[in-house]
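So this first bit is one chain, no partners, the form predicted alone, shown in structure tokens.
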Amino acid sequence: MSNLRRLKWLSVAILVVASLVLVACGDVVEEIGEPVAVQPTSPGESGGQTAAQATPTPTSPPVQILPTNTPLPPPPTPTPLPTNTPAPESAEGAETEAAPTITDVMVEIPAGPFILGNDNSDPNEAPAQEMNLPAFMIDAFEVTNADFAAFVEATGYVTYREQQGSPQNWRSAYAEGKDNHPVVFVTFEDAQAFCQWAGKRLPTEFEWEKAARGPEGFLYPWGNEYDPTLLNGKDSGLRGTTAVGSYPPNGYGLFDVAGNVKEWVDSPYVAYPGSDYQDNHYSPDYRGLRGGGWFDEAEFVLSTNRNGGDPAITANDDIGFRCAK
């Protein structure tokens, strides 16, 4: 074969070397211009954030707790009184039939001295001083509605009210489930009655101040300071009595000594012994009332506090009493 032969069939090898070469890039090159699908990696592969972290996850609103109301004290509780014993026999010593029952919880004070009145308070009840007594007996519980209405039935006794034809006596106080609460519109002479049915008295002045204070002395029945929710006081809101042992009692064992009525004593309404004080109201003649009621402010319920009345037609909704022997 001639050269010039050989030239030209090399001169088409060489084309078709070039063809070949030129479509095999063009391949490559489409493939590349391809769109790659980038997947994300776990954190711990890369420094960076995946597109989750990116994106805040929306989380639902924080639940509102709404406070609540704090709740009210409860009402006060009574101790519940002991079953009643029989009531004395009459005068004649002749038992009824059925013979009425009344509440006989009764407290021994011992012997010995206490301190009588206070120097900073009214002047009434100066000057404080050492007094000593006797032994002697007081009624836990002030007289209810429940033991007035026994010796009611017993005796047939009428009041000074129901005597004056008053509406307001211890009948229209004596309401339904007002059982324990204590007696109240009771003159001096009325409660005096009772306590001789009973076979007791009423105690004297010095007695139920040594009685109230308690074995501490104290001018509460808790203690010194004035403490508004452990008394049916005027504070208290009651506007009224509450069952008797509804608050917790003294030392001694007594119940409202301060609070839920005043209570008549056996001594005259007058000066203490060493005391150069004139009340207006001091008389031989009155009779005095002790411990405050439901519609008294602190200085009024003192264990010291003193106060009295005519023995014979002073009879408030808030006075009652208590026995002694």
Given for the second form:
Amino acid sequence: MSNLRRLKWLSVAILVVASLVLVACGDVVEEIGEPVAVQPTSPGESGGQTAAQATPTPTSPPVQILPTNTPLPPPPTPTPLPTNTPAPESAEGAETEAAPTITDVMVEIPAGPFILGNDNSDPNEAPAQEMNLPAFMIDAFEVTNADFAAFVEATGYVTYREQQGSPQNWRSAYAEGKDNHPVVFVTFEDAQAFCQWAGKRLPTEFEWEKAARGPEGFLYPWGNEYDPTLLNGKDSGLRGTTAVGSYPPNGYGLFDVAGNVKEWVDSPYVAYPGSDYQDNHYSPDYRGLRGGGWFDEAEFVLSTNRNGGDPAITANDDIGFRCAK
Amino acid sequence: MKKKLLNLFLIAAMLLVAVPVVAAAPPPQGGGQDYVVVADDWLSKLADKFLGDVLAYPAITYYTNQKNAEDPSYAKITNSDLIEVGWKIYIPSPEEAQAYFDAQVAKVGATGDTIKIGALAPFSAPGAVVGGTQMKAAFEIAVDEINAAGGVLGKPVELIIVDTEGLPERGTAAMERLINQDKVVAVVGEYHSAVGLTAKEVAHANHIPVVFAETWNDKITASKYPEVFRVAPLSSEVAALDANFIQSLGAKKVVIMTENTGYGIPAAESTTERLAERGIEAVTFSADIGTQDFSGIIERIKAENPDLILVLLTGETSYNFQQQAAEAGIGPQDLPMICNQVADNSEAFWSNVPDGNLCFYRKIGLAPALYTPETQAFVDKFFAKTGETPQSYAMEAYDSLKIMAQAINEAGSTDADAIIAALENISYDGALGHITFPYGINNPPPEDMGDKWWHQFPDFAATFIQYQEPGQNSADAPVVFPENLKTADPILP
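Moving on from the form predicted alone, please list the structure of the form predicted in complex with its partner chain.
What follows is the entire complex, opening with the chain shown before.
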């Protein structure tokens, strides 16, 4: 059932995001593709709550194709929740395969101040401080395997891991039924290449944190208290990625900012403004990794948690990204 | 900060997954994956993520360092607590990790309510695997004997043997594992001094008694740690053995016949220095390995008119020289000659050097002439178990454990201070002979002897043997030096 639930979340997500985009941005529109009816796997499971589907066509002109423009759907409720046990992919794989990626959805983060950092966590997150950023757009979802495959097909791009001949690379992680799982084993440079191809860029660390904290400035997508059932982290016990959008979004409509995969950001891994803390790992040559991955515990999936890696060679099974512009 | 504290905790909780398996062949390769370190990583977290066990991280360290030896794009991890962003490391497959741990730990003896004693020995390269293998067999014999005799304090002994690989950092890790994870009351063994030097620090910090086996470095006992004892020889005494023996024979001028190698030239130089300290002149001649004809060199040696010849040539080459010298009138029956230690192989010696009677040769380790009934019983058991003759390190391993068991029994408790007091007063008869530790807390080593004699077994077997009959079997040849061990006086030509 969990895949079905995830699809329901996806459909809710699309509706929410699309409506938010429509309402908040007025003339800013995003293509989310032709609505296509999901092939039900069994009688009685199709119906009104079908998943909206989209074909990623990042280079095509934006055309507004929304299922509906009014009224605004209700905000996502915390139920139904994904179960803590992964359903076998094979059982519902056909359903997933029939649902190509729908992740080329961006959310506008409005201009204005937000609180960056955290004085009550790792010292590399301090000091908490008000920041002002202009408006920007950011992907609602982590970039998926299907997204990345489209990029590779269009450009012939070869990732760093593949160049190295490593048997573990984004293709090996792209198992059947994982179209909508986040792409992994990508370096910062691989991620940057994708975003450029898509006419986007990687978010800065400040942008990422502002978007991840939501309009409320939360430490987790849902609030300030950790709840292991609301994300794919270590406590979920899944020990692997989940389809993007499997858990409720934050207040801006971003999915999986806590857990699933760590996300590259285009900022050096150095001390925050006003901090004299010197982390042994700081280097202007490194780039930030945010949000924690599928094996991270509560403190590492905080929206304020900071991590960093070597942009040229770091590509692990829990590192992905989302784009901004 | 949180992660740093967790690190400390894990280090304290220490190491390795205890797997009750015997030492195995080197672990297989393959099936794992590369991983590049990010800022929030530490090895135990990666071990948890990929191997399902936070304590499995030494396997990551091991395999990464193995990879590094072949491919420097992999990191070399010298401290498992310090990994750097951007390092490429190798995460072994669970099978590889298991194979690694299987090779690390062996448990011997009963389970249940036991007295746990730890043992250190190398089972993997770069450690001396041959040495570790013999030591392990010796430990097993000792455990069987101890438990057959009622165990320790009425309980069976459980021996936990950890592979040190001959690496200093493994010495630290192994000792911490034994003390903090396995909760042993005492530790014995080890082959490499480099490991002993780090392991003794952990033993001292945790106040756990240790009897070291084949670790010769003077500093191991010279630290004067209450916890540290040793049954192996002292390296400085072994190094000075030749010079001391030559001095005891009253020689004034020595010819050193050495080989043109990285061993032979420095060995001659250091011996020359030690002889000079004793007022003895030395002249060195050198020849390439495999030299057949020594007639020219022998004429020049004659011209020096030495009163002793020290042969540092090795192997077959030494036989050639010794026999040709004898035929030219400067052989072991003409003036004292210290033949190369390969003379210990009496069959090869007599067939190559038929005029070699009265040759002296150095023997490190117990000479058959010094075997006691206890030595013979151990040698017989060892041969029955392994088909091999035990080397000195096997005897030391056996004795180190037997001594520790006796000390705990005599202490009547597993309290470290009580065990240490019992070890200082130990009187034990084993494979190496009668063992005592005369110098320690209650009787500090005299100043003219030096701190290296602290908790040191003084009668270690570093001896000179002499063939005193033509065709004599080396097992029958007497010990002629040092005084405290000799079984016969040297015969001078």
